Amino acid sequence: MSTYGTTRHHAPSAFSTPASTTLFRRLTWEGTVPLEIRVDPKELPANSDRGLECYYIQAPRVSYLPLLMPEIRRFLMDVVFDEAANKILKEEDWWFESEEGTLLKWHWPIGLIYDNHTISSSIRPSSQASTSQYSVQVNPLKLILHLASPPTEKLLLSPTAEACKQAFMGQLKEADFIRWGSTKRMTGLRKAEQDGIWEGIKEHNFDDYWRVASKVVPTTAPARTNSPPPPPSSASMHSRPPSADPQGAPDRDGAYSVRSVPVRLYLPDGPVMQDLVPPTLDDGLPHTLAHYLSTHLPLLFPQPPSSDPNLAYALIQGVLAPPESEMAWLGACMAGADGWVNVCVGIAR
């Protein structure tokens, strides 16, 4: 079994930003969930070693599939295959399916496949995904591996590292427009700036891509200067994150300016939403992530003043998000290292 980036011992960052920023951000970019990944059976080559042909792993939530493929080839080519197939073996031709036969999206974040499936799980009837109490359950993302014949009519690109590349960039791209309105900050990086934001993601260094992201990323200082205080009955520790506070003149590079936060909304087996979500709503008040849901799945989560319970739960970086969350700042301190925050709706049971 292999794991990612949890004991590495990190130098103090090259940038500048609030602790509880940074602290927030770094909990996102160490997040990792467990995948099983097994070779399909029938596609093995013959004199492979049929006990060892599953490999678990500990996979970080901001990579992407391609980036496993050298260490997923390195155990089948030491373990389970022999010379003559190493020698056939194309790694090009490798591609993913999930157990239930769900054709895996290798532009997609790891960690936005793993909860996909979790939300996914939660509309079918042997689902564990959650519960009453909106718990969710920590279980290997079971994969299944072929060694051939990928659907490039299905899979939109092709499974290298580089198109991976290509994706991931263009996302940067799109958050940065949808953020300020053009995409000046991205294309105004140097490409060495650019090849290292990627380099980042591909050694899972946190201070190699915030270096080069914080010039692209917004703050979390807010444009508001009087934020209205929690109500007096709020017992959440969550309803105003320290970086949040006002704390002096507005910042036209913070959370709280941008013109929109990119945030998509995932349904189970369903269509992916994306709508324009500013910072602020109408009366200056900061937009929460329940009046986010509400105004977009009013069955699901009800408005107020209806008293009728939630149907369902967002999990954002595979945490279920408290409902008074801002949306600015969930985008300056919870969005996915493209840039995105990925909200994914499951059903409460």
Second form
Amino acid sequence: MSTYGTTRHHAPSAFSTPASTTLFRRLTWEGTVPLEIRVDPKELPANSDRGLECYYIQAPRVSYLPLLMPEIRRFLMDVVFDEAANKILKEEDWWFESEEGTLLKWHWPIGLIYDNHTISSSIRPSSQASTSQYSVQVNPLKLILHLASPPTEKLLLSPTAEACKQAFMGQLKEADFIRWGSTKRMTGLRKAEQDGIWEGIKEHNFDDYWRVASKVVPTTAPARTNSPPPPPSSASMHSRPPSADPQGAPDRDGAYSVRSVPVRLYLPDGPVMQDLVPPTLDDGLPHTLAHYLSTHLPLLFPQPPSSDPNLAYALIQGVLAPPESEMAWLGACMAGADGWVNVCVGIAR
Amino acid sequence: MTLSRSQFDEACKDFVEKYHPAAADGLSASKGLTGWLWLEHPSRPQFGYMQRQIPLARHVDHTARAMSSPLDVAEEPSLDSVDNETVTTFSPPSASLVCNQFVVHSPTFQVPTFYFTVHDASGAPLSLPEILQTTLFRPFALHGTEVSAFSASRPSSNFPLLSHGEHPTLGTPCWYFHPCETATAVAEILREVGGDDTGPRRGWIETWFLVLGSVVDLRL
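Okay, that was the form predicted alone. Show me the form predicted together with the partner chain next.
The next block holds the full complex; its first chain is the one shown before.
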């Protein structure tokens, strides 16, 4: 696949987008995770149809739990609830928890909820024989849906689509600010365009989303072809490394010109870590994932790598990211729809 | 004009020490600068923040409603039937509220950010419209903002003025003032008085409280 001069334009864009960038963006966009949603049996109405209260959905990683609620509600109406019960259901009182009793954050992208659950499980005692490698088996995330009395002490209130949209737009603007020190790229969008980004999420439409997002999210310039080869565990990804093109000037508005890449770091427990992530280091070399991890988690990711087996692993969009991945490239190609690269670190067994 | 995490930590610790109730004078107390503690995450460095708890009361006359525009009308009684001469009470005058206030570091904007929660005597959190009718805010400070269940916005602003979000260290739900609103004002003031990047950072926190104080009533 050539990245030189044959950029495919999905839509008019401020940046010419290499085909490899579009490929990884599309793969990220189309990533899904399996959810198994079960209503808390104690909350089923007296005359509902028991035994059928489990709903399976292959949910987009870039979507949000409140956006799934209408679909879940339709299922519950058809199968579980009668008319009377349905009338009193209020979606803004719904809340989700995992099997282990963890409250799920509705303002997190579903992919992040899933990966965070994966890494949290990595420190829980397991009854299964443990292996030293991260297992690529993809199990459904089992959720319990509660229909009332959300724990307002611990959970952000009001999981409406409107609140979700505002939180999402806030994250996009923060990402914009991190990259450029101002939010003028986001605020320079017309209102219709800003609404259009969210519509792209709601309708899960790649073209609608990127039609606007490409004006704001930096791309990798055609000359930079340092995207890593796809990791072996991502069997579902079509692997075609881009061809090398050593010529061409770096794009001034491109991924390597940002002042910092929007990145957050999640451990199995504890608060979320966020720090400045410059695209290049003081010595001029690109800031790699290996450097980022060894700087922030030196005990889990010692540098130089010790001869011992890996103590931990890093997931980005559910994929074991290679240590030589460049942070700027990740920011352009594998960020979530809200603009953030979420690095989830689990403990290797 | 920003504060890095380590500059923030140092400035806050200096501030807390300077305005410790034992050391501070009555003027500081009246400015609302006392009563703060510096707290850290039990196991993670660089997640420290300031905290204090103060009592609040609800406004007891209905002129307080002029502060917010009634977008979220479902919970509020109709104004039509209220006689302007009488006082409308929303709760027993003796009901006291508890406000937990936090000053945290915003890693995105690299400035302090004001987070808070308000609970009633039974421990239940207040809704945003209810919070706007307490003594937490200066009268009419939020005049002209659009209020929903989860935010208060000025139509011309990039970000909501007041939003709901998670405390970055505790993870609990809080209300917070969007940091970029105050940072610009602080920078202007510091420039006016000749502050610069090499000056003592403690001045930053005091100036920041000064700006915040125009919206939030910080007095104890």
